[in-house]
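Here we start with a single chain on its own, the form predicted on its own, put down as structure tokens.
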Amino acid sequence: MGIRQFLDIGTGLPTADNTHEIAQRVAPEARIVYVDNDPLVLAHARVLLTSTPEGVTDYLDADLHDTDAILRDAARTLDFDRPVALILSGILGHLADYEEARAIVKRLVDALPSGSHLVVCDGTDTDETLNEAQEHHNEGGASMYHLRSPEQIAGFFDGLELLEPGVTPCSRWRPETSTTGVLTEAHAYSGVGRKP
């Protein structure tokens, strides 16, 4: 039957093919909860994030640090007795302390039942030019982002069963066939892990 519930934390501004659009195209009854703490994202989400009549799409105004509030409020829409896909895409780099980021991921995954999945995608420190640009950006102090090593990103999956091909550059994680046959390298790594 597959996963029919999704908790997408750090969703950002709605775009084309958001989580709910893809999930409900496959399973109209899918239930999706988006979480972000940006007022601009909230304003757009209320207008753009709709749902199929069979499913549910909800939005929570919450901070990643407040895992208890996220889990409590998401439980109004999601059934935490059934598997959930937890999506953390481009959000963990906003946490400066790696051990704090791991603790937050662990707390969220611990609240999910067996058969749930963790999806992580975040920027990596695999390119010196990108590293320098990110350091320069962070000096501005606006919205800092911390690049991590591929090994650190793999650490978010401790205790989970990694799906093939494991933690790898996003462009190489089950890529679609390219019309040119050439993959564009990404300096972001991703993976999907299943909770036993």
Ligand SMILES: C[S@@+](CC[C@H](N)C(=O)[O-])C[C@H]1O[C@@H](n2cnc3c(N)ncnc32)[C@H](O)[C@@H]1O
Given for the second form:
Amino acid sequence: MGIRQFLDIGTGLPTADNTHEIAQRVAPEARIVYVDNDPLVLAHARVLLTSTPEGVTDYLDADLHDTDAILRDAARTLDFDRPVALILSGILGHLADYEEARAIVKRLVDALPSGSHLVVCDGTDTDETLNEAQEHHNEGGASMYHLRSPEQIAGFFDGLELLEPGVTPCSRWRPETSTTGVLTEAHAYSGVGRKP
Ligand SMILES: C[S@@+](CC[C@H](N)C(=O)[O-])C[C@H]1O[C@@H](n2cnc3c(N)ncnc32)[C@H](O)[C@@H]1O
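Return the form predicted together with the named molecule of this protein as a structure block, the form predicted on its own having already been given.
Zooming out: every chain and molecule, the one shown earlier first.
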């Protein structure tokens, strides 16, 4: 059986096809915990709490640095004896220190049982124009983002078995060309790793 539990940290504002909507379309019994530290996301969290009757969704107002609190409170909804998909999409770049980001990912993955999966999607430093724009943005000091190399993104999966096609530009990770049309090169990379 596939993964039925999801821990989505750095949820962002609700949009079309939120994690629980996609997961519960496939498996109505799926259980999802969303985590974000932005009061604006909290204000819109009710949109994320529209679970199927068979499943559950919960929202935690918590900071990624506080892995103990996240794991403790997520355990109200998720069974950490069964595999969990940990989703870190567009959040790790908010951590300035790469080694700190790796340590946080490791703490979270260490708490998950074998068969769990890590999903990472993050901006990369693979385009000079984007790098300059990001630098300019970061000079403003608000909501800074740190673009990393594809190798650094791959480093988050140390100790895990990478699923095919590995760590690739997001637009090339198993694209459904029927819905996305022509592929463009994304300067964000993603990967999925399985905990042995
Ligand atoms: C760029 S959005 C990503 C949204 C969505 N996951 C996606 O991939 O489209 C990043 C989110 O991470 C949240 N975030 C940033 N730093 C965080 C932290 N230290 N703890 C919890 N959430 C954080 C922000 O509030 C924001 O909602």
